[in-house]
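Have a look below at one chain only, the form predicted on its own, in structure tokens format.
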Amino acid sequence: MTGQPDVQTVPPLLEVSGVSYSYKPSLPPVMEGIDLSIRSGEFFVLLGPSGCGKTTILNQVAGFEKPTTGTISLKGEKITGPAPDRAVVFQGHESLLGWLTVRQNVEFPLKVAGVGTGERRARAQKVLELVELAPQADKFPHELSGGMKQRVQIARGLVTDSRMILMDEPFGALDAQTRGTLQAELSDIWERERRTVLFITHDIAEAVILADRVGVMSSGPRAYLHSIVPIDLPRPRRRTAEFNEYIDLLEATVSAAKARRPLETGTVAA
């Protein structure tokens, strides 16, 4: 990819094999037959309509839920539950601890892991500077804007040695200006850190701004992975004619996926 590592040559970090999920045995599967590989250092965006199972897949990768059938493996080891090698950034701010400062919130996963005070402070300071929150380190969550709260969540994901960061529509509740700012900042952070990211969204432009590849889910029930679209654009990404061509391609792909039919405008390569 232009301006990016050749992720095609990097072995998969995450492998999803034949995954299906039903809420109850009497109900049809929310999704079925999901096969997906995400490479180490890749920014992978999962896009699709509400109810297609995007968040369910993320929760299964996080270890919060288990597939009804199939397996999910990280570096060849089957995922059986939550673990520090997968950090999760949610859409809402409920996971922030209101009685702790910004710095203490960022340090919290390290404290749980038994990391010493000095190392916790140093690592938290580094990521707070990375997300431009160092001046707010001693504030409490209620003193922050929505965008700043999301930065705290991102910092908390980065402060650990996690192999993957799982992001479930983290900017969905923000206003357009703040969302655009955080998209650009996240892209910049990813280029510097090269963490593997699984990012859930229903916003096509957001997918083009952030992704190395975009997986498009069909409508449900029995949703399936309809297509995978590589985004071959240099970073940082701007609204060029080529950018808009990807918007058009993804809009056509999403439309076909919702109708559960092949894409008529051409083949989409994984």
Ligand SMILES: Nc1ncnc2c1ncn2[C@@H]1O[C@H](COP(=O)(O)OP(=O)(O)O)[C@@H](O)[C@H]1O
Given for the second form:
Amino acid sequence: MTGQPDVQTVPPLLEVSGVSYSYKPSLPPVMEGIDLSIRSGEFFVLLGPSGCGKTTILNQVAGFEKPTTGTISLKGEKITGPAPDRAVVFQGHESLLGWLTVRQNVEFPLKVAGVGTGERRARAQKVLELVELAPQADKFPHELSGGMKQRVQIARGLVTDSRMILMDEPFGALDAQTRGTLQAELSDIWERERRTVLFITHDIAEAVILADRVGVMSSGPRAYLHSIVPIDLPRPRRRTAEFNEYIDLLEATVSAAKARRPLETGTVAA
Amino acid sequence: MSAVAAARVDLSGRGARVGLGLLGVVVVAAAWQAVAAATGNPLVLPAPTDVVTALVQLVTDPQTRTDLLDTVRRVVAGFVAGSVGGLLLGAGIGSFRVVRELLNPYLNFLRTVAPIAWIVPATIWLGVGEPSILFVVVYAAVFPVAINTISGIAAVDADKLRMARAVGLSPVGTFARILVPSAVPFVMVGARLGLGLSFMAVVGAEMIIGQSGLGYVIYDARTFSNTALMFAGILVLGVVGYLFDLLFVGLRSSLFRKYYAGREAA
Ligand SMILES: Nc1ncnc2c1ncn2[C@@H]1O[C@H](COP(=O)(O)OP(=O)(O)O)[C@@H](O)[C@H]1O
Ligand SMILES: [Mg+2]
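Same protein, different state: after the form predicted on its own, show the form predicted in complex with the ligand.
Now the full complex is given, and it begins with the chain already shown.
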């Protein structure tokens, strides 16, 4: 091996190929023909109107559901079920265990993996500090605000060395201000940790703030992946003119995707 | 306006609540005394004063204290065994769809049968004695706990189960660390009902085959036509049942507080 590995020859970490999914054989597929590659260390955002099947795709990547047709593989190996190499951050906070403290919730995946007490403590403490929850570590989830609960979930996702973190609209239920704070924090954490992220949202600005690349879905049923838009902006991302150009571009792409037609060149001054 | 508001605030205070409760007791006792005097037959309706005398006898007599302890011992043993059994049964049935569907009809049939109805077959299987009484008490506690545990497990949030799968938790681990803890509030509702039903069941069993216990005392009072003693026995039963309920609620909120996620236990 000489020099830098060519991006084109490095196999993607996650490969979705030809995936369709129907909840029932009698129903039209929610989405079909989804092809998607996510590179190692990439922050990939899947953007689409609500009901287009974003959660359905995430559930298949997580291994909770199997694709009706097509395959999803991680590092070349077909995904057949959930596994600790893909941490999941759920949209609501019901996945937190109410009878455990914040710290115990964060340590939970490590405990299941059989990590010893000392190392468990140390790793949980590190991620709690990363999400700025160390002072709340010994509280119970019901004693926290919605934003803090989502931070607990993010900390729980980061605490193992899982290859991927899957996030399903984790900030969807939060007020605008908290959402802004958490978006900035997440972008910051990602820069430091460089974990591969699949992040789902229907919020265009959120996609521009967070993504390396944005996959834009059409609306369902039979939703398809309309286009992939790279976001080439330095982090932390501020509302510059360039930022707003990306917003415009994505808005145009989202409308085109909704209408199931290609993006007309010239609609966006880019 | 303000006087009404002040009166309202007063009545909601702790002192006022206790005062009102006492007032209720005194009024009822006075009415009872009056009716008993008018009836003039202590065999039909003993006066409260007679009942208090019988009560003092009952509590000071070492023999009846043994009876009280026997009843309590049977309730505690039967309730604990029945609750543990109900928890395991309910958790087993609740966790496996096939088992649930298979056993649900039996469960729904058996739980509607009055526990005391089993006392006669129990004596055939277990003899006339302690094991048969315990059988009836266990029976009374098992079903409320089992049924509520099943509901608790059915109510577990889907995301918790998905999270468990995602972190690689085994089925046994999921059972112990997710299903059972999240069912705790439901289990407690069943256990509290089960405790009350255990007190009811034990009295019936003691009346029919017991050689001791409060049920036996009440039933035995019939031989001397001692209605005041019957009333005293019933009074003791009510008070003991009430105290056990308070004890249960107290233990529940100290031992199981964290399973309620800040909500008040019902
Ligand atoms: N369990 C289910 N059974 C049948 N249809 C479902 C189920 N879950 C979701 N759907 C349907 O599939 C479509 C996509 O849902 P979802 O993946 O949740 O969308 P999104 O996350 O993009 O909002 C929707 O039309 C929804 O009604
Ligand atoms: Mg969704």
